[in-house]
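As a starting point, one isolated chain is supplied in structure tokens, in the form predicted alone.
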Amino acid sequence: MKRLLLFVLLSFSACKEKLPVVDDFGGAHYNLVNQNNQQVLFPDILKGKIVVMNYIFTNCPDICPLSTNNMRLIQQRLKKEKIENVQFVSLSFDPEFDTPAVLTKFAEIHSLDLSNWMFLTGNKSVTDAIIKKVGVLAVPNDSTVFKDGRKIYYYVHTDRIQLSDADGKIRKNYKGSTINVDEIVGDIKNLL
């Protein structure tokens, strides 16, 4: 029986092996606003909490879009699974262009559940400032200029999800654009 005990306790220990941490935030706060034009210091608002987080422009007419459908398969295979006590996060690296209204009508045309999921953004600076620090590269493209004389540019930017624990810890990285929901699911189940 005790051996029993030891296999299970050791099993349980190397469990949460699998995921070691890849990154934090280095004691770093950031004054940031939610969709709801709330200022919120980020990463302290997602403290005790497990997170899922991807990088996004709302202008993007690929990656952003599949990342961000992926985001809502999770929520949807968490909150089905009765899974709690995660928080999904959606920075734009475009701020200039992504007020929190612009971020409020992307969540309602993409018919986001925003009950555990925040879009963020904030002063340029400041989210270059994160987006650097997690390795996220996100550099202006080409851009199209309509009759009318408004003007869309897109980026080439890093396309990822990623999931940190409740320490604020970055456990794992995955590519949003085709992530495997049963792995990320079988992740967080791993950190709670």
The other form holds:
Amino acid sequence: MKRLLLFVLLSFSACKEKLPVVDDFGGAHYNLVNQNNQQVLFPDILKGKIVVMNYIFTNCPDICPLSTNNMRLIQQRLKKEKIENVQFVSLSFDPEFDTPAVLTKFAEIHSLDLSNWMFLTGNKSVTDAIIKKVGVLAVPNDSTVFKDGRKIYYYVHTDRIQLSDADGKIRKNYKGSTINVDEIVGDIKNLL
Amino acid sequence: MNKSFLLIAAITFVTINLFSQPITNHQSPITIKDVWARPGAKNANSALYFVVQNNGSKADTILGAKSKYAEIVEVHESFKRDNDRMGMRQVKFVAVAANSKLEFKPGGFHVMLINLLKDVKAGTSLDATINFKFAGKIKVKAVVQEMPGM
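Okay, that is the form predicted alone; can I get the form predicted in complex with its partner chain now?
Now the full complex is given, and it begins with the chain already shown.
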């Protein structure tokens, strides 16, 4: 019986060790705004919650929608399993285009459930600082110029969904467009 | 009187049928199926995906696409750079080899609908035309959805 108990305890601790801290936000505080144009202090606003976060730009027609749709699938799965205290976050690294109004429309057209999902944008220098801190790269590459002179950029960017614990420590990074939903849901359960 | 009437009727019949057909070469071995597009808001972008089947013994080439739903329509491809970085670039043409199937799919080739002229919502459809070097213009109707099967 004692051996069985020891085995269970060891197994449990082994599971916990599968998710070491890989990074954090360095104790910095960033002023951002959400899709409702409300001021948000990041990452402070997320404290106490497990966070599933991706990095996007809404002009991205192919990879970011895949990542965002995977966030939706994770959210739906957690709701189905009645797992709470998980916050979803999408941070734009193209804040000059992705205003709160654009992000609101993006969420609406993709029928996203914003009950525990926030979109963040802000000053470009601030979003750049955040993505640099966590090793996300977003470099303008191709672009389209419209007849009226407007220009939009397409970024080469890190394709990431990131999992943080309730203390704001980053525990695991996944490839956003191809993430295995079972894997991250299992990892979230490990953090509960 | 009867001859004139018949002549006019015949011309009308032929004309209506001629212009109601898709702008397609009916001898073409090219078929396009499983066409879908992502939802997108007005002034944002969307992407069009489909499967091209070339049953002919000669290769063909996709030269471009058009749609009244977007200000600009271009053929693009997503590409991987390093381990976890993705990018996207315009391609001037896409070859479709003889007796082959080519898939425009997320993470690969797609038709970019740039600056949508109105909201494109899930559950609706949109029209587009794919332009081939030999097969000519083939009209398609895309189902708007987040992902097939959703």
